[in-house]
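In the form predicted alone, a lone chain appears below as structure tokens.
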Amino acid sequence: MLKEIKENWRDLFATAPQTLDRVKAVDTAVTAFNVNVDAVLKISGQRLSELVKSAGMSLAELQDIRQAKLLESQDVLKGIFKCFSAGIAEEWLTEDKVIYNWMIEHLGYDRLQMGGQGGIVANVLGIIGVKKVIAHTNSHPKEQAEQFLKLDNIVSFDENGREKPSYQINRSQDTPLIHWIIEFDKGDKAVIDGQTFTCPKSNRFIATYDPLNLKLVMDQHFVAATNSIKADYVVLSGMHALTANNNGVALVEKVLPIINAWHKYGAIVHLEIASTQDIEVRKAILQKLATNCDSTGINERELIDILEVVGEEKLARQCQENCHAENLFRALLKVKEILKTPRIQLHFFGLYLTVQNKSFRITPEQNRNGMILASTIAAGKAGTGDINHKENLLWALGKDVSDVGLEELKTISDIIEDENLLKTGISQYAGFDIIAVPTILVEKPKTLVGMGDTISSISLIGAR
């Protein structure tokens, strides 16, 4: 039975090249709002020890953490040490240019790469062949331009509002918005005040200088241009870093008229929910934006976050304790019922799952084809390390879908009592179209950065 179903899915996945070719018919896609530069730095325990010593900090000072923020340069070292010694991941923010300059001078970086959902998705849509991708940038100096692929179909706006290929723009007065991704390895050792600390798990600390995205500052040239043209798709994100204390709820509401203008010209507007820590902002994103968008994309953590603020705490706990298909499917149906967003896509380990209204503009078959393309390209990204080159896009073509994905799909197929879902990925339940695709899993992925954004955007825009 499993062999027959795998062969079925192998035939379905063989259509990925044709689906990819059809993407070239998409005239215009818009990505907004958050674009930044990720500065990746691998730090050793020895270098951490040296930085702490040169800063004149004692162990007691290093461990004296009163807030998970970067208010002075020493806080950078506190954050790195905390995550290194505990093997955990955290992100601390700053809007202080002095701290930014300290990190430039004392940390540096190994390499720069595109950061922010808006930037990552712009590169993805550009490389898969959308005719024009309009990328929002609120800061676009040379350092940011260099993170865009050298493709003329990805465009932004210069300081005079002229549309140009994004890689060619240099708004030299803009300050780069840099997120330091500071990685460390399991088993590495740091010596502080004569005590040795061994890192228990490979992980990373993120030190972010991004005052514009934290305040949702928009490029008005971009807003004016995209609100007066017909775009096929808009992929929207960037609200997740806002906080209620920083006027975050009002900033979320400011996006609504822009969405309405996109809708006026017939765009399908997709919202990437992203992990939003501030509960009031999370509620505002759901109530103001998700309910007014055509499509949303989430992972299992974000699904649980939504449940926690829509009165489904018990279901959230069940998903937390047993994060598998049965609970996640029930949770997704509940969120669909509450938000009433026409289309919601969930991606979790081994499976992509879409629940959409039967009247949605994209058919279940088109959705499945887009999701198959997304699974193929995501596996290519994991296996090769990037999809910046077209030859990497279909690297995974011909590889079988995962057993774990088929098991999760069978669970949902059993719940809805329709074996057709297991065989074809398409069914109906509770008045909705259900589309599910098992994924190709790469055993030792070279990267997982931006994977969710890649999956969501290709699933939607490949569905035509």
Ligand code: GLC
The other form holds:
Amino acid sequence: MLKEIKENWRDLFATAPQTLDRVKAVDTAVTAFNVNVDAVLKISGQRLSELVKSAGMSLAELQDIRQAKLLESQDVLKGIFKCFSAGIAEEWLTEDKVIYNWMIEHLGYDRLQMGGQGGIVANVLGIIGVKKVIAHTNSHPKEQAEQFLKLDNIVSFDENGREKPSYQINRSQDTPLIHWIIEFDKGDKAVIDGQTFTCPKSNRFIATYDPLNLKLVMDQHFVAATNSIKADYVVLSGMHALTANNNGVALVEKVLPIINAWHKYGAIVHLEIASTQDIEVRKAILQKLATNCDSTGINERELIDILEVVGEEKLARQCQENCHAENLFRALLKVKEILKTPRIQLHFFGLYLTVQNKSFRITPEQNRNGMILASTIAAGKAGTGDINHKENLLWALGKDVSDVGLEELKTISDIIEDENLLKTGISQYAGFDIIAVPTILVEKPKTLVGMGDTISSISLIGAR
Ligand code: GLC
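Return one more block: the form predicted together with the named molecule, after the form predicted alone shown previously.
Then the entire complex follows, led off by the chain already shown.
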């Protein structure tokens, strides 16, 4: 049975090139707000041990963590060590230039790449062929410009408010906002004070210097320009690093009139929720922004985070214990009911799942096409390491969807008692349209950073 279903999906996925071609018909997409430079660095256990030694830190000092923040340069080493020894991912922030300079001098980096949801999505939409992508940047020196693809269809504003291709801008007075993505490998060992620590899982620690995005500083040229034109789509993110004691809730509220202005000209506004640690800010994003956007994108972790702040702790726990289709589907329907955002898309291991109002402007078939394109391109990104070149976009064309994905899809189609969902990815339930697409799995992905942003934005803008 599964074989027949797989063949069905093979035929459906064969339409990806035509869908990609249709993206050229999209006139304007806007991306906002967070754009930064990611400095990617692979750190070995040995180098970590040396850095700790030369900082003169003992094991006790290294493990003495009071706050998940970078208040002095030693905190950088505390964060790396914590994530390395537990195999976990965390992001700690600083606004202190002294720590930034310390990281430049003592850590260095292997390569620079585009960072931040806004920046990553701008490059994605540019390369898939949207006619014009207007990217917000609050800092745009040469180092930032260099992370934009050399494409004339991605534009931002120079210091005089003139629109230019983003890669050509150099606002030389701006300080580059650099986030260190410090990666480490499973099995690597660090020796501290004679004690050996083995890294249990490959992961990353992000040490972020970002005085502007942490305050949601906006380029007013961008706001004025995009609020007075008709954009087809806006992909919004970048509020997730705000904190309540840094005025975060008020900053979130400041975005609402900007969303309303985009809406006035008919844009479909999509919010990428992202992992938001501060509970007050998370609530504000949900209550003030998600409810006023047309579409949102989340992964399973973010779905659980939402459940936790809307009074659904029990469901959150169930999802945490068993993070598979059955619980996630129930959770997604619950969140849809509470937020009332017209379209919500969840992506998790093996499957993309969209629940939307029947009256929504994008049809279920269009959604499915977009999600198939997203699944294909995401696999291309994982398999080749980047989608900075057009050739890589359809790298995965012809590969089968994953068995895990089909199993998860079958679970949902059993719940709603409609085999059509399993065969075609389209059904209806609880008064909503349900669209589900299994993913193509890549055994050893060359990269994972920015995957969620890529999936959400292509699913929506490729929905044609
Ligand atoms: C976070 C990080 C940024 C990274 C992005 C990837 O926003 O701060 O550096 O590029 O996540 O999604």
